[in-house]
Amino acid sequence: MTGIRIETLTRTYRAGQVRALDGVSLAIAPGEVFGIIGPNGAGKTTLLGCLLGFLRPDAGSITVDGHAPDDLAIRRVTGYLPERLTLDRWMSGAGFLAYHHALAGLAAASRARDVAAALERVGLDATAGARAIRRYSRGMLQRLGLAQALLGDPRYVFLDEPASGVDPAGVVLFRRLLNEARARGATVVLNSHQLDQVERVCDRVAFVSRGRVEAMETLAAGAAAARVLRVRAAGALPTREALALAAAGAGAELLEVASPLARFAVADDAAAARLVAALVAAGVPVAEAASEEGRLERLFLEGPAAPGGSA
C-alpha cells in the first residue's frame, strides 16, 4: 500500500476567480492519523471533497493507493462521515444501517448481527436502532453517521467535524473508536475545530490558510515544546518563594500565583514531568496539572513558525 500522495492540488471556483486550494502537496501515509486544522474558508473542506473524489481539481493529482480517489476499489474500502448529515429520515436507525451493510456488498448472512454491534460500537442501544431518525437527537445523528463510516472496516477513513453536535461521553467514544481504528491500521483524515481532540489522536497536522497548507505539526514531537503549565492544588499554596524555588530547581519558571492556582513556564514534556515531581516533594497537594494552550492553538493565534512545512 502506498497511501495517500497530493501533488500540487489546484481548485478554483467561479470561473478560477476563488481559489481555494493553491498547489497543496501531501503524502499520507497507509495507517496514519492525519488531521486539517485551518480558519474559516480556509479551503478544508474542499480539500476533504477531492481526496473523496467528489470534486475534481483544476490541476494537480491525487491518488490513493495508487488509483484514483473516484476508483471503485478504492471507494470499497473508504468510509465517510460528513460534516452536514442528510440521512433517510423515514428509516429507523438499524434500518438505515442494514441498508448500508448492504450497498457496501458486505455478507447478508452476517447483516443483523453487523448492524446491531455497529449500533453497540457507538452506543446506540436496541431500543434507538428501532427509533426512526427524524426523532434522533444530533448527538445521536452523529453516532449513527460514524457508525455506518465504520461499517466493514474501512481501509480509509475520512471525517469531518466528527464530534460536533455531541456530548462529552460522545467525544470519548469518538476518540476511543479512532485508536481502534488506527491500532487495525486504518488511514483516518480528520478535518475538525476541535483542536485538544486533534491533539489527543493524530500523529501528524496540516495547517491550512488561504488554500495552501502553511505548516505541518508531527504531533509525537510535542515533548519538545516549550509551555505554560497549569497547576490546581487540592489544598492551599506554599509561599510564592517555596514556589519559586522548587521551580528553580525542576528547570522551570514560576509566572504566576493564585492560590489554588499557580502558573508555570516549562521547555518540554521532560521538565513539565520535573516539576510536579519537585512541587509534590515540597508538600504541594498537585490535584491537576496541564499545559493552558495547546499547540495547535498557538499555531492558530500566532500562525506557522515557517511557511510551507513539509507540505
Ligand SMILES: Nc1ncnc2c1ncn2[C@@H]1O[C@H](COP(=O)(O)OP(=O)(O)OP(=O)(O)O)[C@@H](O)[C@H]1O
Contents of the next structure:
Amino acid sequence: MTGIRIETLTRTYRAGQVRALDGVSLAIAPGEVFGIIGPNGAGKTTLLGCLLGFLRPDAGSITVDGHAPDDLAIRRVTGYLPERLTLDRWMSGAGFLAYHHALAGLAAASRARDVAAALERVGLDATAGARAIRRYSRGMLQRLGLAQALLGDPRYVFLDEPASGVDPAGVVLFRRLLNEARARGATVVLNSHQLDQVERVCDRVAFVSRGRVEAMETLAAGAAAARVLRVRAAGALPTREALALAAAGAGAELLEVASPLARFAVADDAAAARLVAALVAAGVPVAEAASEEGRLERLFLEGPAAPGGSA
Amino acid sequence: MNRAIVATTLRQRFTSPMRVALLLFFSVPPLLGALFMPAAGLSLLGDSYGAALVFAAGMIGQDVSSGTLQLLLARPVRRSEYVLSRWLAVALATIAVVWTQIAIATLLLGARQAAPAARDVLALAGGDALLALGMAAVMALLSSLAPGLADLGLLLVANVTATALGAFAQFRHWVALARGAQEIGRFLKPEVSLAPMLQGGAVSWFEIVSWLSTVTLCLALAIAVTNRWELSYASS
Ligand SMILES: Nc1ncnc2c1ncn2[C@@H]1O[C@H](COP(=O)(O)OP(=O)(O)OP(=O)(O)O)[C@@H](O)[C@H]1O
Ligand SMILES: [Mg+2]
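Could I have the structure of this protein in the form predicted together with the ligand, to go alongside the form predicted alone above?
Now the full complex is given, and it begins with the chain already shown.
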C-alpha cells in the first residue's frame, strides 16, 4: 500500500478557459485522514473527480496504491460520497444499499445483515429504510449517501461535503464514523467547508485556491504543536507590560490584550503549562486557559501568506 | 453482464407508473380484439416495437442526466458491463410483456375455438424476441448519445430522415439512394421474420446477418461512447 500520489495534476474545462487544477502535487499516506478546504470554485470537487478516474487530467498523474484511479481493483476498496447526491429515487433506502452492496461485489450471504447495520450506523431506522428515497429529507439523503460510501468498510473513502444538510447530531455522528474509519486504517479524503469539523477529524489539511495547493497544515500533532493560548481572568488583568514580562519569562509571547482576555503564542504543551504558572505567580486570577481553535478559518480568511496563528 | 444491474433495471422498469400505464394502454386492446374478433387471429397483436420503446426510452441518458451514474460507476463495474446489462434488462422486460400478451391471446383464441397453429405462435414469439433485442440495442446507442428521453427524439428524426430520403430517391429514381434509405430503415428496426422459415421456406441469411451486425454495431458504439464519457456534476 503506497497511498495516493498526485503529481503536477492539471485539469482545465471548456478547452482550457477554466483552469480548475493547476499543477497540484500531493502525497496522501495510507491511513491518513486528509482534508481539502478552499473557496467555492477552487477545484476541490474536480480533484476528487480525478481521484475517482471520472475526469481525465490534462497533465500530471494520479495513482492509488500504485494503480490507475479507475482500476477496478481500487474501485473495489473505495467508497464515495458525491457533492451533488442523486440517488435512485424510486428505490427504498434499504433497497438502494442492497443494490450498492451487490455492485461493490460484497457477499450476498451477509447482504441483509450488512444493510441493516449500515442504516443503523447512520441513524436511520428500519421504517426509514423501508421508505422510498423520494420521500427522504435532505439530511436523510445525506445519511443514506454516507451509509452507501461506508458499505463494506472500504480502504479508501472519498467524501465531498459529507455533512452538508445534516443536523448537529448528524454532524457529531459523521465525525464519529470518520474516526472509526481512521481507527480501522482507512485512508480518507474529505472536502468540506465546515472548518471546525475538518480541524477535528483531519490529520492534514490542504488549502486549495484557484486550482493550486496554497498551504498545508498538519493538525494531528497536538502536544508538540505551536499554538495560541487564550487566557480569561476572573477579574481585571494587570498591565500589558506586566503580562508581556510574565510571558517572556515562561518562553511565551503576548499577542493581544482585551481585558479580561489575553492571547499568547506558545510553542507546545510544556510552554503552555509554564505560561499559566507564571501568570498565576504574577497574580493573574486565571479562570480559563484554552488553545484557540480556528487555525483553518484564519488560513481561509487571511490566506497562507499571513501568519498562521502560531508564533 | 452484471446481475445486480439487470435485476434492478427490471424492477425499475416494472415499477415506473408511466411505463406500466403506457404498456397497458397498448397491449390490452389487442387482447380484447382476440376475444371479440377471434377470426383475426394473432395478427391483431402487432410486434414488440412499441413495448421495446416504452422500456428502452432513456435507458442510459436518464441515468446520466439524473446523476445516478456517478455512484454506479464509482463501483467496480466496467462501463461495457453497465451498457450490456441495461440492454439485456430492457430486452428481457419487453420479451416478458409480449410473450405474456401472446400467451393470453392464444388462450383466448383457443377458448373461442380459433386456436392458432403452434408454428405461428412460435414464429411470432421468436420474431418479437429478436426485435426486442434489436430495438434495445438501437436505443442503447441513441440513449448513450442523448440525455434524458431525448433518445426517442433521435429515433424519430432518424426515421423521418430515412423516410424522406426514400421518397426523394423513389421520385428521382435513384436506385442506390433508395437502397440506402431502406438500409437505414432496417438499421432502425432490426427484425427477422421467422414465419417463412418456420413454414419450411428458405432461411433468410441476409436478414439474420443484418440483424446480428446491427445489434453488434449498436452495442459496440454505445460502449465506445460511454467509455469516452467524463463524469462531473455538470455532465448533462
Ligand atoms: N463540468 C464543468 N464544466 C465547466 N467548468 C467546470 C466544470 N466543473 C467545474 N468547473 C469549473 O471548475 C472550477 C472548479 O470547480 P470545482 O467544482 O472543482 O470547485 P470546488 O472547489 O469543488 O467548489 P465548491 O466549494 O463550490 O464545491 C470552477 O470554476 C467551476 O466553474
Ligand atoms: Mg465542490
